[in-house]
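Presented as structure tokens, the chain that follows is alone, the form predicted on its own.
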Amino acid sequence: MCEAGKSDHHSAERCVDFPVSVVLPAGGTGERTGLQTPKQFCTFLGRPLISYTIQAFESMPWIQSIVVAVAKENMDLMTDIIQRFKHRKVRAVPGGSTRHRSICNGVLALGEEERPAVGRPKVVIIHDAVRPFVEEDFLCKIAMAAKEQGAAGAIRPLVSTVIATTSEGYLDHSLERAKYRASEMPQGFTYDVISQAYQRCSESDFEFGTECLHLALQYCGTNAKLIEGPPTLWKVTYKRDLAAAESIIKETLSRSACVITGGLAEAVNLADALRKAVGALDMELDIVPDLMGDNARCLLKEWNFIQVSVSHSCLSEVEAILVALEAENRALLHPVVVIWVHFSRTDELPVSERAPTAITELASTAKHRNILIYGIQLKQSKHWERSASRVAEIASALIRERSPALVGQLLQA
């Protein structure tokens, strides 16, 4: 558990105490992007778009399995993505000729789960493969509402006024925008509701329908709970959206970090001070004593780690982070930043003569695994808040810039 301040991640896991699985329909051709490659398989920052979406769900421990429904001709490609990016909760199934047929195939696959330990879920989340920005707190709300109501869906305010036209191309009437909302993803259903809806729906629904919530209402009498979602629910539709997604991913990499304290009081105090300081820099920190047990989830969630060491200059704690990352077998296409903050008391020597050389050697080895190691030396002083703010500024800059030139350096705060 967190030492101070419970993260959304922990609160979400506490409220979702039932099995939840995800279906990602990914059989589209992406015609509107104007690209030859379907948009879900377009690559930016070295990773296909669909891999980002999968990774978002895999980072949530309460999601038990993910089924991706893809066109038959892309099954090999999807299998390669699963293996190359080390996705462990995922399996691919053949999609259908329409969106509803693909979703139906995914739901049926959950009912025929090959892994006995996983079993049939209580709630099924349906989400677009090209919506990579999934907020855990909001997904928790959808899952909980689906369990209680049978169905739940995300909505957003309409941006533009909707009008109807005549067959001759003239204005017929317009809708009062305040009364309507845009239906978005994710949507959640109890397994029984969504499976029965697909068993009972017509061929016309399979061929021309798009709204899963409507099927639940029409064929199961289940009226979905509608929850207004965050702006991040947008999906990649056009070519320009790929550039926007890349920009958001880059920004996201630098907005959070996990601070490991070792459970020592002085390290915890420094971590708390850092949390307050980085708040002004638009960053969030999780604070944990170690990366064992439940805290190991940070290894999947975070791309940045700050190890606070007190009263000694040994780098064994940093080495332990590297071992934990290696054991997690995570595909590290984006550089992971590990910052060693050595906090020494006033009556101690700052660091041993060996420390600068040791951190340089360790950083040189880790760099080949796409892990960037930096060091910050902080000596206890009367100006505690000022020192913590300085460490926060340096750490934030290192995480944001990921500067190769400073890798292995021991900076003074």
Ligand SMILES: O=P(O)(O)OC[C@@H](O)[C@@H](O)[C@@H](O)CO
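Positions refer to the first chain, counted from 1. Because the structure is predicted, anything quoted here is derived from the model rather than measured. Think of the rigid core as the biggest set of C-alphas that the two forms share within 1.5 Å after superposition. What changes on going to the form predicted in complex with the named molecule:
- For the relative rotation of rigid parts between these two forms, the listed residue sitting on a hinge is Thr252 (options: Thr252, Val323, Lys301, Gly293).
- When the larger rigid part is held fixed by C-alpha fitting, the smaller one turns through 50 degrees between these two forms.
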Contents of the next structure:
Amino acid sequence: MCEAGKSDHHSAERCVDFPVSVVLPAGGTGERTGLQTPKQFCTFLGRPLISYTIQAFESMPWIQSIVVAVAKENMDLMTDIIQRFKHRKVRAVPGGSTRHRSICNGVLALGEEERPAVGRPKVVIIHDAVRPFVEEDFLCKIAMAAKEQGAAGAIRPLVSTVIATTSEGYLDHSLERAKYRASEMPQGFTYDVISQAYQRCSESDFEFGTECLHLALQYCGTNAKLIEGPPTLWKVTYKRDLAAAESIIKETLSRSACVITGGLAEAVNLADALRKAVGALDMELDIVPDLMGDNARCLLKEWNFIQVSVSHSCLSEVEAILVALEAENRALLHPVVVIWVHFSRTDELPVSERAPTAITELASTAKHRNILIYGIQLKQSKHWERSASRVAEIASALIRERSPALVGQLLQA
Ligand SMILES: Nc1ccn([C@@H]2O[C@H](COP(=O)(O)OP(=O)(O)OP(=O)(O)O)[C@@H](O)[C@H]2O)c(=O)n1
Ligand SMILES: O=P(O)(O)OC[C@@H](O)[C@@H](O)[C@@H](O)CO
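Take the protein just shown as the form predicted on its own and give its structure as the form predicted in complex with the named molecule.
Full complex below, order starting with the chain above.
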């Protein structure tokens, strides 16, 4: 079985030594959001929700292929998303008029796989495209249980009690909540079980059913193993869920930052003071003199950079960060934040007077490449800790919000 606790790719790959493919049903219209755009195509920080879900599965090396089932009218849009965000392993197939029909089309597509490196999977993971926060260690457990049992599914405790109503709209009876669970996703099935279930199920199942685990039991006699999953498995259903999803995405991008000091004493002192101050804001700082040699690792793991410049007003250090980020195509999936902290000594003119438009012009071009540049101006003062704390508050807010409206602004600490 998978090792307990937080798995990484390596431990998951050791557990899952059989081919696993994924079907993401994404053929719905999202009526319950009240929006014109189907929720799977609503964008967060410039990227559609479905791209986050695809990327979560793509990041797992032991997933061999992904099929997304979308409405025929969205096939071109889906193809564009796959190309724009350089999604690998994934292809789009036409969905159906109901969720079961979409899933069935996805399962059939796995059976007709033509890509040479991709064979018929041993296990098929089915996961709603509008559940973007899937965790690898949990998915590994579902895949392993599906291989052993034929079917496995995620469950969560019920939040509200389930009741039955009379035809007149009165209470008939209520269920004992402790005996029931909410069926969530991901679910896993051996390819044989899920393909047989869809071959044997009825038109009524296709039209009105909502539970794949039921089809496996009803038509294949396969009783799914149920595994309680983390609260992150929730499904984006209502408009409020879109706001919640964006907040979670922003939070995951804002947990750390890399501070580049150039090795200058004032910059290193400020960085040390920043590290203490952001600790209270639940952020971690990695402090490096530059992004060369081993320090280049920051470019591959960080979404936020703080360049501390002392005295000079040119933006050459920020420009160097932009070049390095573009070389790694780092801003493809998420907007990267670069904050220029300009520290001027007491006898110097503030940069807002020396080069007021420099940062605005640079920020304007960078924004088109999904890199958000902000400026913070800091005047040398004897209240060192207070100034650093102010810079930390501003930088933390800029990183958390990633607001396009403040791009290119030079804020005063
Ligand atoms: N004909 C359908 C209907 C739904 N789904 C997908 O099934 C998942 C879960 O369904 P749900 O949350 O009900 O999505 P919608 O049907 O789009 O939502 P609504 O019921 O509010 O219209 C979603 O990813 C949805 O795109 C699908 O692939 N094909
Ligand atoms: O019913 P909807 O189409 O809104 O969502 C599908 C859910 O029913 C489904 O994802 C889980 O309950 C597990 O089967």
